[in-house]
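Single chain ahead, written as structure tokens, the form predicted on its own.
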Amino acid sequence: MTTIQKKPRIGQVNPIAHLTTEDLEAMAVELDAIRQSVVDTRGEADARYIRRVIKTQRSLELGSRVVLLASIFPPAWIVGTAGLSVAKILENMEIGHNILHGQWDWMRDPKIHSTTWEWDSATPAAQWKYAHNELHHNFTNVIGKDNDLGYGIMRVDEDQPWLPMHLGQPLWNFVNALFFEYGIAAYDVELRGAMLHKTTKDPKFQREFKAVLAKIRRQVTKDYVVHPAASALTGSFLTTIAANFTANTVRNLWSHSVIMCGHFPEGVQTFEKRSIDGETKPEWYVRQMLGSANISGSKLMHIMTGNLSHQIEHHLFPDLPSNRYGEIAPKVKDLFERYGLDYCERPLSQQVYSAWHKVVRLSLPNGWLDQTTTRNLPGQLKRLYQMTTGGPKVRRALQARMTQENRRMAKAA
């Protein structure tokens, strides 16, 4: 077994040990044949399907924007805002998600395809299509090379070192929720990457940040010029301005939180750089499914999480039809079962609060939330200022001091 780490931590086994190779084969060959009956059976009801999307969503838009023309009226400026935020939401996720994705081009329509789909997004298209569809889904949850796994920002995995300046990661994840769509184009970019190893000189970049500032410039000019000097003439013109931040940020929280329930809950496997070295296709397979993680709910929640509601089958055929993933859904879970393999699924709640428990646990050393407990709080936060104030050396001392009372811990119970 090569892609998955052998880390066992304390309570944790190797999810994948009990599988041999040739299981993993087996287990491809089924997952090769659920995509094919899809391939086999995708047609003009699909296609009616995402035609009617982009027709509601556009029409919620339009209808949107006229009530927002009197949004000085608060109960039009409620209607409106609530609009504007579901059409937002719809063209970012089961839209321009999905198409971008490839995933209605087999259709041959030249306005509904990944080549010329431009989205309701600060990233260009071109940019997003790279780092997510060649990074993101071919590098799923692979540390330091999937820039989704903690945004290039956050420490995601306990084999990581802990830093104090990790402490800040659940106000800086806060703060990247609400602006997401600027926080996804700096990262698409490799704004960090090019600050930290001083390339941004590079012509490469120069020409793709250019890029992402104009795509910024026409947004912004769109939400909070246009429309809103359109509302002027019946003295809503402050007001369309604070409806269109309101349902950007709507947006940017509802497909922050989506997300971050994709591949950050607890029980989601993560990977080190190394171990996908020759990795195979049915070990890119497991990748996908241990990486990935489902929320449970009704058909209206998943078309409003563009279908990442089924992350997993999403990662696992990233090419299919959105609109087909609930269909397959439960042939996959029930490969995951015969093969003795979590299928992380939760309903949404309760995936939120895991991703943030994660953010939480992971800002803090190693089992530090885990022993604390009200009648050792004040040890426990001296501890913690030690390990803020103190070198290297006295962390790594801590944190070795800790781990082994944690097993002590685990065997006591």
Second form
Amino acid sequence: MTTIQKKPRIGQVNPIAHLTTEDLEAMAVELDAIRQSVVDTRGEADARYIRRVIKTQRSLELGSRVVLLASIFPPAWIVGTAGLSVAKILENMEIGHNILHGQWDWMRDPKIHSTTWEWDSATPAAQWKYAHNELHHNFTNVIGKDNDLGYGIMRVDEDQPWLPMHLGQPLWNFVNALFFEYGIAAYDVELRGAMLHKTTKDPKFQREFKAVLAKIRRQVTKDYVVHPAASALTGSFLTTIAANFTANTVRNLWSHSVIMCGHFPEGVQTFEKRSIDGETKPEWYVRQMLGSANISGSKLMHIMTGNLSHQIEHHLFPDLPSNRYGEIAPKVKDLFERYGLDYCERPLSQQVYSAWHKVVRLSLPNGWLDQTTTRNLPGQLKRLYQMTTGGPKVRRALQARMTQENRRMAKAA
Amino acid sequence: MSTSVDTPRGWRASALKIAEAATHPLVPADFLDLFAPLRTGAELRGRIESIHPETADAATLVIRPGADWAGHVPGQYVRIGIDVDGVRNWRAYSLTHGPRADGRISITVKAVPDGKVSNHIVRDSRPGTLVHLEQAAGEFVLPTPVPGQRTKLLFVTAGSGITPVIGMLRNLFPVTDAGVVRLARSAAYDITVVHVAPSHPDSIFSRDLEALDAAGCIRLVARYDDEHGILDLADLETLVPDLAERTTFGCGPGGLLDALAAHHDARGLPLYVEQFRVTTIVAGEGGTVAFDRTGALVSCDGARPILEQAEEAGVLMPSGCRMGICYQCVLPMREGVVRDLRTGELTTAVPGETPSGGVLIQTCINAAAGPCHLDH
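The form predicted in complex with its partner chain is what I want next, because the block you gave corresponds to the form predicted on its own; please supply it.
Full assembly next; the chain just shown is listed first.
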């Protein structure tokens, strides 16, 4: 078994220890059949679906922007901003993300195609396709390979050593959520890496960086110059700027939340780099299954999340049309159950809470949160202070003691 | 004051620039298409207005083309992009009316066995549907008559090969409720039509041809396989005694046209032909993949992806995940056939039937199933 090599921590078991290579292969055959059942029936109804979503999105965006021309009037501001927020969410989630995955390439419509689509986001489609489709979807939840896990700015696993700077990660995560599209753009262009490795002068980096700046310039011109300028006729210049900023922020917070729910909640597995050496297709499948989490909810919820509420199905079959994930989800869930695997699915609020709880937990040394009670809080804070200000030696010693205490607690329980 | 504001061109250009800035990353046309898909300046489209059955398996579509339709000459064809089961397919069909007063165009389609598009058009297309169009094209048009001289023509057509000819004839001899209208321009033509079809009821436009024949506008020689037996071109001189004086226009299946060419070559007679399907692609195992930009040729087997084999042969290829999920390796295939190694599904690109840019294929999961031309 190469998939999950990690030694289980206290109270944890390897979730696929009970499965043989033959089981995984049989599972893969079933998954291939599920994929094929959709491919075989892909057709006019699906094409009508995506065209209808695109038409709805464009009408909503146009209508909202027209209403915002009079955004000086509070009702117009509220209606226009709400409409624009929804339009931007639809554009990024159900339309942009999925078209850029090639989910609609089979229609052979050059306008709804992964090679021609550009989206309403700071990151150019081409760069995002590389970072997302190629790196993230290939290396899902492999620590050190899949930077979507924490976007390189967060500690996402107990096995990563805790450092004092991680204390700030709830804050970074929140700031990242507010300006998510810019965070993604910086991440796709590998800005942090380029700065760390001093490769910012590299021609490839320069070219890509310029493309990001050009894209950002056009985005900013639209939302913060042209649209407000057109609104100036009714004295709505500033209110339209505020409306666009609000809509962008709402979209950022929403997409950040949805994406956090996909791979971050408790119960989702992460994998060691070594674990994917020589990985087979069945093993790849099982990594996608255990590395993703779903959001349960209404049809509207699925559309607004771009069907990333079916993250597990999406990660198994990233290029199937998004409107079909809901239909195969019961089959996939049934397969999880039959093979004794945990299908991580909860309502949005619970998944968001779970993901944030993990961010906070991992911002602290391993086990610190578990053993902290109101009674021992002063002692625990003192310990945390020592670990923050002391050197690596102090940290290691205190961490070792905490791990031991935790082990004892687990045994007692 | 800047000159760009003074000149209409400059003013319009600036307005367009502002409109583009307002709609980025879309273009203004994407929003205008919501309201007026057939407007001036739009991508060329048409709306199907009505569908008229011609025979049990043929129908005529009347289409209102977009404002930028540049018109056509009878005998020309139009490439039409129509969605079948959600997938856009392009086909070329003859325009079966001369330019009409109402600006509409028409095509007549015969459902061929296993023809995905023709069967869809004949049986499942609905009025109101938007289709994509290219401007009319084709050299298969009437010669301009020499003043004071009669232009003697022979049309040899088989099956739906009659469609470009009917477009020409309708333009020369318009039929109204009162009968055929005699136009001055048609007086210059002396036309014989040899039309071949399996049987009379299956023959598209047979009634139109017979009416023109009865009115004395053309001489019709109809040859139905079930009545007259298969046409032997050696009989052509008997059927058309003044064959040598006529310029022949042939349209029909490849076999007929080849025989016609041989027949006319042997006698030194002038011949113009029209054939839509020039390439028949049959899927096999593997084939030579030609990279048209670099000129590289790679002989690929049918068991492994094109990407892998091209790279081994030293061709620089775009690539990504190598498992069909990231879509970084897609290249346009202009001609050929490939097989999806995961599903066995075939993707075919036939020049003239697929979009002019080719069909986009993922080279990492597709193997050659015959000779292919990639735009790379």
